[in-house]
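Next up is one chain by itself, shown in structure tokens, the form predicted on its own.
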Amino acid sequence: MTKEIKKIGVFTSGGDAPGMNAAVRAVVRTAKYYDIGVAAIYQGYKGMVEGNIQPLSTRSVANIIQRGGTVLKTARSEEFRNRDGRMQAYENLKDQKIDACIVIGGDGSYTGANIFTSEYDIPFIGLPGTIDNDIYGTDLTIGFDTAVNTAMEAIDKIRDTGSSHDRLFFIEVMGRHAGYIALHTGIGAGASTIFIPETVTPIEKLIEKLNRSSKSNKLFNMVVVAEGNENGDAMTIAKKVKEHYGYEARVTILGHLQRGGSPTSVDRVLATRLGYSAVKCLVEGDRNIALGIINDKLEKTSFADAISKKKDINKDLLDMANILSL
């Protein structure tokens, strides 16, 4: 028989993402509806190992839905990677009478949950919280929409300067292993070329576009670069373009700016929906799964699949971006 859930531990793990707080709020308030207690595990797996666990009430999550970052904090934990550390985490959860956990994070967080649930009898539900949008089993991850809008707003401001001076600008966005931010930002900002890790874009292709632009008197060009693309970061590509082809360029690295800020309505609704669904799934007997939304429907994925399966980039968007940049 499925053990009744009387108390849930909730924590955020990995990089912070706008909308995490909205998810925490939804977990607490939904649990209250089902008469289930909730405890905050501060600083993710690190707090689980160290016993940094405190009760949460519906009042304690008031006025956080609009806040970026994570009120529960997040940190790396080398101790949790070891069996002794996980055993201590388990003991701490049992001492707090926690029957299940909800983790909000990315693939590293899911990997920790997958290992832990294979060793101990405390079920986990995972919610995709990462700006990279690279988690299998969901169309969007919590924080992605805000990150794209933040990057696009910054690029719109850079465009004003670039157009005034007829300059070539390289804008570097986050995306060490995934190009979703770069692709969506580049399309939304009208970039000339987009460099992402999933595809190889020869620098010669960029030069062809720059040459065509010069002949058609289009003197301002914007290039969006995902930090992990095959040609190197934005500084490296800009240097190659100048040294080998003579084009002078300016480089802007948006960096952690993309992680912060108040979440968009898309992220608030997504996070709220997933937080609510996580508690409901536990009540209904679901165990050790990651949740997502695909085609506006709740989808359940095993942690193993969420970790191992690749979320493919939309090739139609790539083709469209290339055509519209002519």
Ligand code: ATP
Contents of the next structure:
Amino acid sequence: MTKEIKKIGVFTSGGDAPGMNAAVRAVVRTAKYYDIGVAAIYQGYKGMVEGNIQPLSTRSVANIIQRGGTVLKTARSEEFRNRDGRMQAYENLKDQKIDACIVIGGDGSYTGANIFTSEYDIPFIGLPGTIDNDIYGTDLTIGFDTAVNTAMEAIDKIRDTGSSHDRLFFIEVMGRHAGYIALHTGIGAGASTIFIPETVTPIEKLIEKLNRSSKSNKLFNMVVVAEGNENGDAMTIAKKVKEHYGYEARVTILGHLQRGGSPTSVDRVLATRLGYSAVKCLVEGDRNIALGIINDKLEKTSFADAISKKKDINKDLLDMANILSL
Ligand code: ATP
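Now show me the form predicted together with this ligand, since the one above was the form predicted on its own.
The next block holds the full complex; its first chain is the one shown before.
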């Protein structure tokens, strides 16, 4: 028999992502429906170790569904990586009579959950909250769609000025290990070339394209660069292109603006479904799993698989982008 859940702790962890608030709201309201109490653990594992835990009422999550960032705050916690820190976290959860936790974060947060649940008897449910979309077991992560739309709109504005002057632009987007943001933003914004960490695109390929462009009088070119691609960041590539091939380029690094903003409907619906499902899963007896949506259906994955398995990027999309940019 699984232990009945009377009180849930909810927290956001790792990088913030638009839609996290919608997930928290759904957790609190669904818990209320099942007569389960909810406590906020502020600043992720840091707050768990430090005991920064407060009750959350259904009213306290009013008016947050549309807000970016996370009202529960987020932080990195070195202490939680150590046994002593996790023991302190466990004692704090016990003091607060928390029976289960819902963590909204990326693979680092899932790793913490996996280790903690192997040591202690408080079960966790994981929700994929990261703009990078690099989590196995879900088609989309909470925050990805908003980040792509934000980056795409910024690029649209750069396109207006870039095409007026016939310029070459490099736009750097987030993605140290994953190219989802770059790939989707690049396709949506009509980029000529997209550099992502998952594949090597030699700079010479870009040069061939630029040479062809100038012959056919296409003088404006937009290149989207994921920060972690093999050729280096946007500044480095632009420098190489200028020094070795004589093409002058403007560089824009979108940086943190990609994290902010009101979540799109896709992120709000995804986050709401996942927050609701997390509580329902706990009520129905599921323990220590990560949730996702694949082909419009709820998917349950073990933390071990969610952490170790890789979600493959669709390289056909990159081929398509190359063909369309000719
Ligand atoms: P994002 O994808 O946005 O970076 P993330 O969840 O991967 O999100 P991390 O900073 O990697 O973000 O991890 C969040 C927190 O999870 C860390 O600060 C740490 O407290 C905990 N954590 C990560 N790895 C471990 C680990 N090996 N052991 C225990 N805790 C961990």
